[in-house]
Structures are given as structure tokens and as C-alpha cells.
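Only one chain comes next, encoded as C-alpha cells, the form predicted on its own.
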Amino acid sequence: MTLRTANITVQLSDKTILNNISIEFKTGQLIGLIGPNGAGKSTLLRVLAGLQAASLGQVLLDEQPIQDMAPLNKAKKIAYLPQTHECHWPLSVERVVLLGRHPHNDRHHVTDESLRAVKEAIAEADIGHLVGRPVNELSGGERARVMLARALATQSDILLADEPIVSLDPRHQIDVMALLQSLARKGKTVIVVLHELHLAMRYCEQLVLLDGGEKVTEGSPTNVLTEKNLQEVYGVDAVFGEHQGEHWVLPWQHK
């Protein structure tokens, strides 16, 4: 399934969010959209999901324009996970990740396959101690990894995450990036936003590297994440080096 941005441009109260974006993301890989602050970052993943009109350019899936396609059709092949984690409601964490399988039952019925979904999707996103607390009670960090399940519990063929694990601690920073990896080697296309460059070094297969609402680079993280880059970027000098065969960064003090 491809999913490609053609002269995407967006314009918000006159001011220019993002400018004539062209990208072609690859079926079964994990791609990083990074930036700084303001880049336009989490803007293009909502163009991406069809929640943001776009003023210019299109979306296509499949070569097909997504604004084309019928809510619920499309709800089945793109699944997305917004920065915020908010619920308003006491609902059971098992309740919160079956409204993940939305798109696939009716009113008045849960299949057997949204249960075994749902089920799948509490254990990849390793969520199984909260089951039957109320959402609203958790911390951050495990109401971060239910909207994850309630995500994963979609089981579409493209997955979006705007900042997947900005509230999460180190282990599970870690557990999350290694699962959005393994899905995307299965098959699916996973498009995050990441502002945790060390991270999107190590499990992205690409990056796309934004600023001010352009495009300045995609490629490898080798060869986005470098020194020219990181300086002309974001403003930082970074260290880096190679461990156990894999290349990592650290952005070290400000240029």
C-alpha cells in the first residue's frame, strides 16, 4: 500500500505551516518525521490522516486521493495516534483500546476477531497490569501506551504517532520504538514524530527532516542526522558514535 504526499502546502490565518511537501513513504518501514519546534512536523501528520485539509497538494494512497475515499474505508487502513492522551471519561482501559476496532464492527456487536485484536493489542503494547482500571486514573506514561494499544487494536496497514513516547520512561521509550520497528517489518507502514534524535538514529529505516514548514532533507538517519544538519537545524553541536554495529547521536550543547 503506498501513501505519498504530492505539493502538499498548508495555510493557517495567512501564515504558511507547510510548503509544497512531496514525500513517497515506503510500505514496511519506520519513518521518522523530525524537526524543531514549529517545523510543521505534527501538521503533516494530520494532512496524512485526512484531518487537516491541505490549502494545495493532495494526499494519495494507493494513488488514490484520501479526501476521495469513504471515512470508513479509510479508518481501516490508516489508524492514528494524536500527541495528546487526554480522556474525559471513566472508561476500563479494555473499553478505551476496543474503540481502536471502531471501523470494523457495528453498534450492536463486537466480533470475535476485535476481541482477539483488542487482546493482541493490550499485550504488544504491554498494558496488561491496567486492565480494568479506569483510564483517567493512569499516569501519563500508561495512558500513553493504552492510546497505543487503542491504536495497534485498528490493526490497519499504515500507522501514524505523533510523539509515541514522549511521556514514557526509558524502558519503554525503548519497548515502543523496537515495536513500531517490528511492525513496520511485517509489512506495515509506520510514520512517527520524534524529537528524540538518539532513538530515531537507532530504529528508523528514514527520516524526513523538516523546518519552518519545508522540507530540508530525507534519506537514512546516517545521513540526515549530521553535523551540517544538526547545526543548521536545530541549533546544536552533537556527539557521535557506533555501538554494537549501530550508529547513535547525542545532541551535546548549543552552537
Second form
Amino acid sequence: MTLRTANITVQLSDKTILNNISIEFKTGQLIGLIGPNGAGKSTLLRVLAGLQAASLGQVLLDEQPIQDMAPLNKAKKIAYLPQTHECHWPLSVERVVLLGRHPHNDRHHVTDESLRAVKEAIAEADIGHLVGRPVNELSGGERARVMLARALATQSDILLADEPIVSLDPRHQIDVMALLQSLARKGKTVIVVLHELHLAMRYCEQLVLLDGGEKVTEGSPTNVLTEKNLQEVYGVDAVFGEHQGEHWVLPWQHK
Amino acid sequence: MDALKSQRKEALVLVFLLSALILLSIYSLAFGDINISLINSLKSIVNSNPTIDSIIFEEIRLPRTLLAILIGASLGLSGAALQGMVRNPLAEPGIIGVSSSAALGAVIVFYFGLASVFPMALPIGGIIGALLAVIFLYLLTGKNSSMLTLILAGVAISSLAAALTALALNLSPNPYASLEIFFWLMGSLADRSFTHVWLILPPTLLGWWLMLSTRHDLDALSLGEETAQSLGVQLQSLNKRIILGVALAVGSAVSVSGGIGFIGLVIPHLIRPWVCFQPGRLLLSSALGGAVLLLAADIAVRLLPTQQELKIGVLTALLGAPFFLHLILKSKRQWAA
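Please supply the corresponding structure for the form predicted in complex with its partner chain (the preceding block corresponds to the form predicted on its own).
After this comes the whole thing, all chains and molecules, with the earlier chain placed first.
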């Protein structure tokens, strides 16, 4: 399943949020969308999910424009995890995860396949101990993992996640990034918006750097997260190093 | 986990509500100022040999009971559907201005004295009022409006309808007409006939079908609009089905019964824990619950030893308003915590 954007431009009330963005997302990779606040990362993710219409250009899934796809069919192929983890009723954890099966149309007659997908997603997101509890009583981090499990339960080919690790403690940040990486290695295309540059460097295979609605550059983490790019785009000086044969980066000070 | 597959708790609620409805229906048909034998009445109807009992049964008790069930179910279902749509347990059919506009439509019919010339003008006026409210709502909110705009537009329509109703009362040509409007606004199921049942049945059933068709999507909407859309829910179609469904069901209900409040608020709230808080599952049980509550209230107003029969709308408001207050205080405490 190939996903790419062709000359995406998004304009909202005369302001250009994204300008002529063309990216090819490689199948089976963990891809990070990075850039400072207001760069257009979340908008790009919403365009990919079909939640935000592009003013110009198209998102193509297997060369088919996603706006031409039937909503349920699209939802089966693309799962989207938004930044906010809203749940308006005190639903239990497993019922929230089950909602991820909505596109498969078997929600009210829970099939064995759905049950299996839900159990698998709960195990992958490490929330087995939360089963039975209402989501509104969970901490922010626990809730974030429940919502991740919900997105996983769809078993889509493409997973889009907007800052999925923002409210997690370091152990769970590492766990979730490792999980996303392993999902990518199993053939899923995983696209995440990230601010944690050290984890982007360590876990992503491809990074897309955005700034002011423009694509600055894309490529492997070591090619994107360079001293020059971090200074020019983020306005920070960073420290670089190597540990156990892997590169790391640490934003250090205001330039 | 396997509880996900089991639907025992929900089935239990449905069975309980259905049994309550059947028992209350029998009571409502048999007891009143005069107690009648249901079996004898049915026999004489089948044999086309009318007796006093069978006439009371056919002309008075049966339409009244059926209307209580239909209208109660419409109010309960509409409340549950609207609460699911706006994701707020304080929503109720009045919120989108349909109830008050339906009332206005009926009041206009009273005002021009059409009701005495042509009795059916009253329900028709109510339905037209409700539909006009929906059209206004769309004109005010546009195609891609947020939930807040929708609610504000509903409040505006309600206020306008209430103001115009007050104007009609104010300018009413004779005191008798004002009194008639006044009493009608209080809400009642007394002295209604089968004609009323047949008139509201088609729009009511259509409204129910529209609302019930959203049950899967309402569950997904629990996670917010963006997530629901990403799960394949078509939000505009969902909103349209619910708003039109509420207009048809509540519009026709109000036009026959007058204003009966709070059923759409109380019932979904009471039943929600029994369906594991799933807004989709709540719909059918709230319809049954609404029917049970309105039928019980109607029996109560007939039994209460008041000089004049208490209006059912007065009773539901007397019980519902403190409940509403309790809900507000409860949510205030939650916010404070």
C-alpha cells in the first residue's frame, strides 16, 4: 500500500498553512513529521487522514485520491490518532478499544476476529491491567495508550498519530516508539508527528522537516537532524553523539 | 474482556422495560374513573356489539394509552439521540428549538380559531412549526457548523418561538382563546382520539427510524468528531438524521399533547449506566423508558384526587425540574473536583 501527497496546499482564511507539499511515504517505515510549532505538521496529518480538505493537490493511496474513497473503506485502511484524547462518556477501556473496529462494521455483533484484534491491541499498548476501568478515571498517559490501542485495533495498513507520546513517562515513550517501529517492520506505514527529536533520531526511518508550511527537507534522521537544520528551523544549538553504535541528539540551548 | 460479547445486562433492561410497559398498558386500559373489563370489551368489539365498556375502551382508553406510549417513546428516544449527538447529558429535545416551535405552530392554529373548525389543523400546525424550526436551523448554521453554533441557533429559535407564543397570548381576541392556549401549553393526553394516533403515527415512525439508524455512529462519536470521522462516520449525515428525526417525532408529539418536558432529559440519564454508557445502545432502551414514564405519569394524573385532572406536563415538570437541578449541581461538583 503506497501513500503519497502530490502538491498539497492548504489555505485557511487567506493564510497558507501548507504550501505545495509532495512527499512519498515509504511502505513499512516509521516516518516522523517534525518541525517547530505552527509548521503545519498536524494539518498535514489531518490532510493525510482525509479530515482536512486540501485547497490544491491530492493525497493518493495506491494512486487513488483518498477523497474518492468511501468513508468506511478509507477508515479501514487509514487509522488516525488525534492529539486530544477525548471520550465524552465514561466508557470502559475495552469498549473504547472496540470502537477501533467501527470501520469493519461488526461493532454490534462483536465477531471473534474483532475480539482478537482488541485483545492484541490491548496487549501491544500494554494496558491489560486497565481493562474494566472507565477511561475518564485514567491518568493522561494511561488514556493516551488506550487511545493508541483503539487506533491499533482497526488493523489498518496506515497509522497516523499526532504526538502519540507527549503525555507519557520515559519508559512508555520508549515502549510506544519501539512498538510503532515494530509495527512498521511488520509492513505498516506509520506516520507520527513528534517534538521529541532524540526519539525521532533513534526510532524513525524517515523524517520530514516542516517549517512555516513548507517542506524544508526529508530523508534519514542523520541527514535531517543536522546542526545547520536545527539552528535554522528550530533556532537551537544541539549536542550530537553516539551510543552503542546509534546516533543521538539533544537540543541544548537557544541559538 | 469477554463481557464485550455478552449483552445480558442490556437485554435485561429491555425485558424489564417491556414488561413494565405491558403491565402499565393493561392498568391504563382497565382502570380510571370507571373500571372496565378488558376481556368483555374485546369480546364485544369482536362481535360488533358495543357496550359502555367497549366504547370507553375503544374511544377513550386505547387512544390515550397508545398516545402515551408513542409520545413518551418519541421524547425518550429524541433525548437520548440528542445527548449522543451533542455529547452532553443536559441536552433535550427543547435544545434545537423544535418543541417550542411545534408549540408555536399549534398556538397559531388556536389563535385563528382554526382548531374548532378543523380539529386536525392543530397537529398539522405543530408539525409544520417543527419542520420550519429545522429549516431555520439549517439556514442559521450552514453546512459545516460546529456543535456550539447549532446549540446557539437552537436557543435563538426557542426564544423566538416563546416570544411569538407570548405575543399570541397577549393579542388573543378573547379571554376564552387565551385560556384554551394556556391550558393546551401545559400538556395533556386527555380527550384525544384515534384520529390523533393515526395522524402522528407516520411522522413518528419515520422519525424513530431516522434516529435509530444512527446508533452505531453515535458510539464512535463518543471519541469526538475528528476521531469519529476518521472511523468512517459521516458527521453531516448523522446530524441531519438526528435533527430531522427529532423534528418529526417531537414535532408531532407536541402537536397532539402540548408541552411535556423533561422526559427526554431524565430517561436517558437513568438508563445510561445500564447500557454501559454506550450512546448507541441507549436509544432503544430510552424509547421504551420514555413510554413507561409517560404512561405511568398519565395513570398518576388520572388517579390523583385533584378537583380538576392535573395536566401531565405540569406533573413531569414538577418531577423533572428538581432532577435537572440535581444534574446541574452534580456536574458543578465534578467541575469543582
